[in-house]
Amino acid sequence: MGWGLIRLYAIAVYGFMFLPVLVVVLLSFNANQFGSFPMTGFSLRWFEALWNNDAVMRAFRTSLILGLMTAVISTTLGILASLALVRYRVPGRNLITTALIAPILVPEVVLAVALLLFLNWLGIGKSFVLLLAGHVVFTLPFVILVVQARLVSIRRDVEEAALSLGASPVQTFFAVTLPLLMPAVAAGALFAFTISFDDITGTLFWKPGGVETVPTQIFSMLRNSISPEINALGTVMIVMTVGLPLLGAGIARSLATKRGK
């Protein structure tokens, strides 16, 4: 009886959390202009209107470029930082690790305001570079955590064997270490892209005038009116933010299975 009540409570909580998401997805296919039930028919007209909306497509391209650049930079820095902190005796290693992981512990709005005030104190105005830097600062800890967890499990003697056979440290990294790290690298890159693509709090503080990402575009559209296009755009965001981590987990598991064989 006790476990049954716990299961019912868990189902109710998850239903309360995800039912609004399901409603948004259903209304994005509603043929009626007004979001109401019962639905009057099934239609893709709002996705077509979304495709023909220049402002939304510009925001989508900006989010895509920003997410890809954030993923590349965060993944590269995360790999280098993880190698230094795990494989070498760096002075103050624990302090450096804490500093790199700290952005996860700080509320994003506090981090956004702090970075904006610091750069304003330096005389640096809002720009796309500032927006990119903020996203890198926010996503880098996630990449480091994923890559470090994988790097710790890689045996050091495998790399030492390659070095003893005449390979240089750079050759050892690309031929031995990086292939073994690829599941974590792929997962970290997809996490960084997804977090960057979905971020709105920091983006509102860091973006320059005239630059919109998909989340800020949705926020702007909601301030004016509730258009059915918002439901369609929300569905696209849901598919990307849920699908990419699942894809990353699948890729990581596939790569780990192949390496295990």
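By rigid core we mean the largest C-alpha set that fits within 1.5 Å across both forms. Residue numbers count along the first chain shown, from 1. Note that this is a predicted model, so its numbers are computed, not measured. First, how it differs from the form predicted together with the partner chain.
In the core-superposed comparison between these two forms, residue 95 has its Cα shifted by less than 2 Å.
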Contents of the next structure:
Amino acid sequence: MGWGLIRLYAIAVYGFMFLPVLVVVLLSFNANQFGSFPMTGFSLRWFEALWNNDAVMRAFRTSLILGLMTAVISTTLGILASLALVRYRVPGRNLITTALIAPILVPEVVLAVALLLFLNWLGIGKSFVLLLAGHVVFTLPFVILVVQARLVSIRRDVEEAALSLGASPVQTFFAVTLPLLMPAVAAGALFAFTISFDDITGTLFWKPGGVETVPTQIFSMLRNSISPEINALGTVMIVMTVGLPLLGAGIARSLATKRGK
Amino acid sequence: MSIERREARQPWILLSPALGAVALLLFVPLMFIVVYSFWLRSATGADTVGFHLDNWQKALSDPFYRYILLNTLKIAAITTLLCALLGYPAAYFIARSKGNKMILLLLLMLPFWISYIIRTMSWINILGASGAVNTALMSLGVISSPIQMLYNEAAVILGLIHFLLPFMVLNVYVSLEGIDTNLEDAATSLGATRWQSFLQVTLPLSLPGLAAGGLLCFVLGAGTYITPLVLGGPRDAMFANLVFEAIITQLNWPLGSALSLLLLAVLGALVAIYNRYLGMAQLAKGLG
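Could you present the same protein in the form predicted together with the partner chain, rather than the form predicted on its own shown above?
All chains and molecules follow, beginning with the one already shown.
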């Protein structure tokens, strides 16, 4: 098999991955009254309809709040745990790491059922608290993987220098370790936010009746009737979950080059 | 308190919030549903506490459940195989490309960031009655009325491949990157054709990545219920749909517990076999 053939094959695979998504974006600007093919012209009417759709806007607010809270809690827990695992000699380190990664090894449906039934038994039914608890536990492993990988590459001498100059461990953490760790913290938080913002598998089990996040809102729009606004909503989601991280990476890079000068 | 004792306690103070969260929100709940699966749902509302084997008997012997379980494994296996066939050459292309590898890899990672539900529903725009394919075929005059391409098993598999392919490519790419290209050059200089050196050197060395990608595709594919709900017909339920039905629709939580534990056991056995022969390290490489 020649290299040309492999390249052609790879291009076809890329096409397969991207064409359906591009079609969503394309159709969201369609003037056609059903929002489907054929394209009849360029229009922002579906975005306008989205803006005026109370259910969708409520779902957005819920998803944003949930995603932000998940990111804050997960990142905090993740940093603390990563510090312990990388900076201290902890007995049973491998076992602990496996335990902390376990939420992504268990199928999400099973995690969803177990958490729902257990917290319900404790008296916490389907609620925002349950949603938050669920989102924190399955985003935590990603934060830990990202932060740990970065922490390993920060040299210990810098921290020891601060300590030997009389800084307390807490001062050292905030003045030395945390600033060096910032890219990983930001990446971990972004990861947690995006995963939470996108989640549907667990969310459908945990959300109280009447509360929707953006993905469950899309899901119910799909099931009831395929409304044309759905492609516009998809486009907004793509911009949020792809555009924001790219923007963040871009800002980080420009900051890094400025500092380098 | 001595400094050593304080030193020894510090990591546990740092670890306790995360470990506590995972214990309270994952491990204890899992143990709880083990107990719950032996309770009984009663007509009056409150579940009957006790030790009853009824749920397990139903989960393990009901022919419909068994059929769905086998069908789920079949769908996951087909999806994994197709992901390998599509993903391997693409990963090989990225790994051996002279161009900008990072851009190529980033492009393929983008779908990870695009919501699963949107990627799934995007196929309705392609395959639906007024989707791209039908519209194109009708305007070309090939067909006079739309062909039904959605809401069947093939559409479910297509949606799953679209969801899982990046996992496969990423894992294969990571292991291909780890191979010393001098080995291939050595093989060709000793007279092997490029195809022979690929088959006898590169492919065997990249098998761990292929296996890791395959495991992820299989486990994630077999645990989904959204794809069959969006792209499948009423007859295309997968095992996780049974769990969803039992818990959300029928409110039969004890039965739902037994069914989810059965799914966990089947997929857990696969992960255990993988871990026994290949170890978790490869999987961690692909995730990080």
